[in-house]
Every structure is written in C-alpha cells, then in structure tokens.
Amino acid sequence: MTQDELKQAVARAAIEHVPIGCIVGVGTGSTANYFIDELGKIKHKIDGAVASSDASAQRLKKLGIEVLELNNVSDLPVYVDGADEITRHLSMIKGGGGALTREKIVAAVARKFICIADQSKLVDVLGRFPLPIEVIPMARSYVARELVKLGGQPALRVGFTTDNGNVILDVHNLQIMKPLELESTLNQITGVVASGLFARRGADVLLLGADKGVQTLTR
C-alpha cells in the first residue's frame, strides 16, 4: 500500500471510534484531512466540529459540518489526529503544519485522543523530526539560545506565522529519551507558547496503518 493509502486506511478505522450524535474534535495535516472527508460522509450522524486549525475548520465547513468554538462547547468525547512521529508508549511530535498549540489545547479537553498515523510515523525514539516550538516573536532570539543550552539546533520557519500570530523554532537534533521531562523544561522557558511534544498528554489509542492492516495500539 502507498502512504495515502494507508492514510486513507487509518482515517477509515477512526470513524468507527466517533460516537453517534457528538461533537468531534479534528486535528490539522494531511492524514487528518483524510479524516476530515471520511467525517463528510457521516455528517448527518454528528452535531459538529471542533477544528484545531483555520485550514482544517475550512475543509470541513466546505463539506457541510458545523465548526464550533471550543468555549462553546462543554463536552469533547474524542479527538483524532496525526503524529509527526509517535512511538510506542504514545509520545508524539506534532506541528509540522504549525497547528501545535491549538492541537495541545483540544487534546486537553478531549475525553479520548486518537492519533492516526502511517507506519512510516512510528519511531523507538522522538528526535528526527525537529521539535517545533511555538514562540511570542519578541521572544525568538532567547528562546532559541535556551534551547541551544537543551543540546538542539533551533532554526526559525520562514515566511510563517501561526493562526496565533506567533513564529514557530524547529528544533533538530534531539534525542529525547524523556519525553515528560523535556516538555516540563520546554513549558519553564519564558516566551514559549507551546512545544510540539506531546507526551503529559499523549495519545490515548493509536491507529496505524501498515502493510497488513490498521493496527491498534492502546495506552
């Protein structure tokens, strides 16, 4: 299988963890957006959306869901999206799209978490794919010489701004073999919004997609 197929594949398998009649909370990427049309199809079973990104409440308004805001609504029962890499124990990186914050904080609200992913995306190790932070722009410059002292190589992402107004530091060259440790001394850096470590809240079941099927990985 190709790795939209088995994008395609994991999305899928998500629907089936989506209660009838709820309000669902949806993730930004390329295999969220797998979801996304997959949710299109069950519109009629759901009372909305909590988007975590103006790109993904686009998509699913041009499919015809409701997107709501997250104060308005009181109960989330599950929220799906992918990984930049995830492993094993259910640590993630998020943020290559530069939704990591928005992610964070629907995650926190979600009863369950359900990321989908590729097999390509499970790792032993977090590290290989830069670490975004999300950081106050007057910030940028202290930020990244903490995180220099952490041991990482922080590079700005050019020409992007996030849906916060913020920019956003990729951080290469972590080995980040305490995953909790490493988010608690990222969350202390004065002028840092978020990191893109999710490991205080990981994933609760993981759905991947490999070349024998979804497989489901739990907590």
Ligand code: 5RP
Contents of the next structure:
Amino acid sequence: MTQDELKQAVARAAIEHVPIGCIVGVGTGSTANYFIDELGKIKHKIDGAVASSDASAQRLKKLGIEVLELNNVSDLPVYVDGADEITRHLSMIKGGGGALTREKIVAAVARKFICIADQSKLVDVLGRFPLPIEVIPMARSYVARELVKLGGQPALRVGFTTDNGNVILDVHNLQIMKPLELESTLNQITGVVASGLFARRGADVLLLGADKGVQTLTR
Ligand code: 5RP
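In place of the form predicted on its own, output the structure of the form predicted in complex with ribulose-5-phosphate.
Below, the chain from earlier opens the complete complex, with every other chain and molecule after it.
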C-alpha cells in the first residue's frame, strides 16, 4: 500500500470512533484531510465540527459541514488529527503544517484524542522530525538563543506565518528522551506561544496504518 492509501485507511477507521450527533474536533494536514473527506460522507450524522486551522475549516465548509467556534462549544467528545512523529506511549511531535497551537487548544478541550498516522510516523524516540515552535515575531531571536542553550538548532520557517500571525522555529537535532520535561521547559520560554511537543496531552488512541492493516494502540 502507498503512504496515501495508508492515510486513507486510518481516516476511514477513525470514522468508527465518531459518536452520532456530536461535534467533531478536526485536525490539520494531509491525513486529516482524508478524515475530513470521510466525515463529509456522514455529515448528516454529526452536529458540526471545530477546526484546528483555517485550511481545515475551509475544507469542511466546502463539504457542507458546519464549522463552529471553539468558544461556543462546551463538549467535544473526540478530536481526530495526524502527527509528524508518535511513540508507543502516544507522545507526539506535531506542527509540520504549522497549526500546532490551535491543534493543542482543540486537543485540550477534547475528551478523546485519536491520532491517525501511517506507519512511517511511529518512532522509538521523538526528535528526528524538527520540532516546530510557534513564536511571537519580536521574540524570534531571543527564543532561538534559548533553544540553542537546550541543545537544539532552530531554523526559521521562511515565508510562513501561522493562522495566529506568528512565526515558526523548527528545531533540529533534538533527541527527546524526556518529552514531558522538555514540553514544560519550552512552555516557560518567554515569547513561545506553543511547542509542537504533545506529551502532557498526548493521544488517547493511535490508529496506525500498516501494510497488514490498521492497528489500534491505546495509552
Ligand atoms: C499540522 C500537523 C499534522 O498533523 C502533521 O504535520 C502531520 O501531517 P500529515 O498528515 O500531512 O503527515 O501537526 O500542523
């Protein structure tokens, strides 16, 4: 199976986890796009969606799915999103698409986070994928210096602005042995809006697309 076929398979499997008559949290990226397409097929069975990016909101609306403001939603039973890397403990690196902050917010509200990913995303140790950090533009150089002190090599994502009007630093060369600790250290750097390290609020379920079928891993 190709990587796209694996992404499609996990997107289809995720639909089984969507309760009838609920509002669905929807992530960002190519795997999430497959999920949005599947959601379109059952749109009459859901009450709407909350999107983690403007791009996902647009795709949902095109399919005729109502997109609600997170502030107007008190209960979000499920959030479905992809990942750039994920461990067997369901800690993740996210933000390859630059939507990490809104993804983190929607994930925080959701009762259940279902990660959908093809087998290439499963790793023993996080960090080969450069860790995205959303930063307030005027703090970019300061935050970069702090990241160097932590052993990383930050690179500005050139020409990219987040949906929140900020910049992204992609941090290379981190071997993330203690994701929880690193996440709280990063959160304490002034100027950091959010990091793409999802350890404190990791996934609850991983639907992993592999050649032998979709595997389910839980926390
Ligand atoms: C976007 C994300 C995505 O979930 C992540 O980049 C995975 O994307 P894809 O499904 O295209 O591989 O965090 O900010």
